[in-house]
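Given as structure tokens, the chain that follows is alone and in the form predicted on its own.
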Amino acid sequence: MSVSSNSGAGLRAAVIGLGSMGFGMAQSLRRAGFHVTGCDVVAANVDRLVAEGGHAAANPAEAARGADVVVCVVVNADQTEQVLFGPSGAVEGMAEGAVFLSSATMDPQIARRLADRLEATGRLYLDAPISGGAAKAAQGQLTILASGTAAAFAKARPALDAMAGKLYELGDAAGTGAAFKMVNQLLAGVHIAAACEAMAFAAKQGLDLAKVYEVITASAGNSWMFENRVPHILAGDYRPLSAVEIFVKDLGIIQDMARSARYPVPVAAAALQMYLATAGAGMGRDDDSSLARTYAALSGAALPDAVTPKA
């Protein structure tokens, strides 16, 4: 559970990747008493952390130097590997016995490979993908799906307590947490696509979309994603809280995993095609509720006008 006490007092954390999720996680660590150093390719994100009392590092190695825990909140496995083992990578700065928390969504086999490589150097690796969004990150209320050795959990415990509202300890080896996250992403991606399909379908019928939202959220067809994403459609606000490209990536990973396992995932495959179509139409960096715009463009359905973001 998240805490408000200084359970991290005297401990040092590095947060690498200070986007909407990573910045909130850094805030939660600071609130718990950690000395937090941040690193990000976007200088403004680091400046924002410094303005709130954190510290800046020029690269992952510098951020990780002296840290008890290194929290990596980047987009994918390739970026995670670069953070760890690339030029000026975190492994160069991490002390023996320090723990690396990997929060990117990735193929479980890659998580296991990264863990083996890091653990061979005497450092610890915790497979720790996250769910919950930016607001919960800032509140220390994330859901963390973690797996790793007992030593990795023990070293990471104060940081996990600071960042998580719900912590699931899912096994003693890296890769299990990643696999649980991919199950979640399969459902999340399909549910968003279904919500967008349903709302464009309702628009094609000429229904009052606000009333559709009211009725469905009180009915059996509701889902967390319907309830969360449809307000974006009603407002015509497609500024990215979670971008289309995230599910291009994640549902693509699921296809690769399924192909390797000779397991059919036809519903996830159909959803992936809609994310690909939306990205291909130039909306890859827009909010994932933009799938509704693709359905509308294909069918002639009329959705609320999109808001033009202020410069």
Given for the second form:
There are 2 protein chains.
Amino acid sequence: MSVSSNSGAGLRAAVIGLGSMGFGMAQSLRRAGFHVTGCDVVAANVDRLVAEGGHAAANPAEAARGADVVVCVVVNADQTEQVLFGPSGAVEGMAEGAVFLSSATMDPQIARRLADRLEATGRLYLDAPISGGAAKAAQGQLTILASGTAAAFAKARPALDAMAGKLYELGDAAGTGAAFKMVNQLLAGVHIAAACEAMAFAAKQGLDLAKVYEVITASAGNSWMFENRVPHILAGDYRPLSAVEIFVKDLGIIQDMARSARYPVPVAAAALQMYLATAGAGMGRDDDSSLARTYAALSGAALPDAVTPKA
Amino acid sequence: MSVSSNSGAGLRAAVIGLGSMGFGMAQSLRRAGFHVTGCDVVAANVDRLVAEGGHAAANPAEAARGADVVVCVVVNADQTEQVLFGPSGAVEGMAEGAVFLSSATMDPQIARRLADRLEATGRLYLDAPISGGAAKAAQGQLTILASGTAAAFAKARPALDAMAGKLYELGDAAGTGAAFKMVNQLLAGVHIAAACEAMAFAAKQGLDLAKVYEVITASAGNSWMFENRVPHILAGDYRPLSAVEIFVKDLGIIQDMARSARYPVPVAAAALQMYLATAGAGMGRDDDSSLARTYAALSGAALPDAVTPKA
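With the form predicted on its own in hand, show me what the form predicted together with a further copy of the same chain looks like.
Starting with the chain above, the whole complex follows.
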């Protein structure tokens, strides 16, 4: 949607959190004509934005001052709450009628609570978790699972156009976008664990793993995650494209939501144990395909040699 | 591969087991020019084959007499062993040099044992589990995961050409085809359980389930099984395209293989419990998407009304 769009001309955006996702989203906003101010706890990330024509702020309040849209791309609900309501939080800088676009994956109940609290001050909140990785963030081709009031959508529209390749409008209440994202994460987290369980099982049976990949990707056992992650195992390349700790967090949120709702998730719970074991063994910051190494360590299965150190 | 092929002209095939898969495979063999003789414990299945120009046999020995290839499409390893070596078993009728093509999903160790025992008598054994469903069986478009000696492949080739849309040749030892099939079944069984866990979780969260299907099938949480099975849940249609009991069996084989190999499969083990619970609740012969009904029953989640009775 962002291709040759100039939807942000004359508009100001703040981007809080300039990691691989947030930095790419800032680039997409700049390309659409937004004046972009960023802040991040890592100074080098801010310098990088400035080098590309963005502007630096010392904290969320300063970044948010005068912004039409504040895009928050931090790790979790706690950080989002700090960004909004902590010391020098965004709410102190935001004008009335400006919109806060919250992209961290979180429990839908917390998204609703943050939205209620912000909207009570006269600002708008859009629940807008994202999917697609750093490359798609930089290309303005993210999938965005958004929900919020009509006013929040209207105010956020130019920024959404700049950042999204696919925008799902999922309802008028904050929390619905977050809930859709959690359903996706339940499946994605289980599928990665299943892919690792199956590949090390195949190795333990002495099968040709490249052939297994060829057969499974053409069969009913395939998943998006199997197709995407198993090449890391075949290459022995565990450099983090998405770290084990992400699913420690996201399947942890699933467990909390499910326990609170009195809903059993035995399959996701089993998968979470393998993420925990892999992080516990020192691979939390490695690629999530590292679960295969845990299965191998627990069974003596021989995987292709790792080309990168374990941790 | 079977399209307008006539590779079976002048050859004789026996098909043991004329259920939905075996009957379709018999049709594909007939279309390729084979003289086909079938047998099944259900007389009506044999009558149906005869009505289409096939021939009837009272038992495997009689069906196998004079056959170049004996295709065995029964439910499991026990039945396969009975077909081969039980009273009036195929081995009594098979000529030396004829090939037994074994398609039931089973533990690779058992496949190897059956192959050794048969080949000691001068007959050939091809380990050839199948994937693809009844429609593809009838169209000669199955995926076949085959392994066996060069002699077994050579003798089976015209029948494989008649039945397979995609033929994987996975090595010269029986058991390898079976092992590939089990890796696929591990993933397929987990993915169905995950799809059901996620959809009933979405229902419990009050989400629009058709929208969840739309979003997930376009996202990283997608799997072949999610895409294929969730429409059954959305339609409330649990008539068996593939029954719960199939994965009770196949994930059971995985557990046995894994326990024997000292390999932990926590995710597949959790999935198996949900198949067992669903079968135990009386839905063993219903579609495997019925796991969603188990999650709903355990949590109060509201799924679309079933258009078919529970059992």
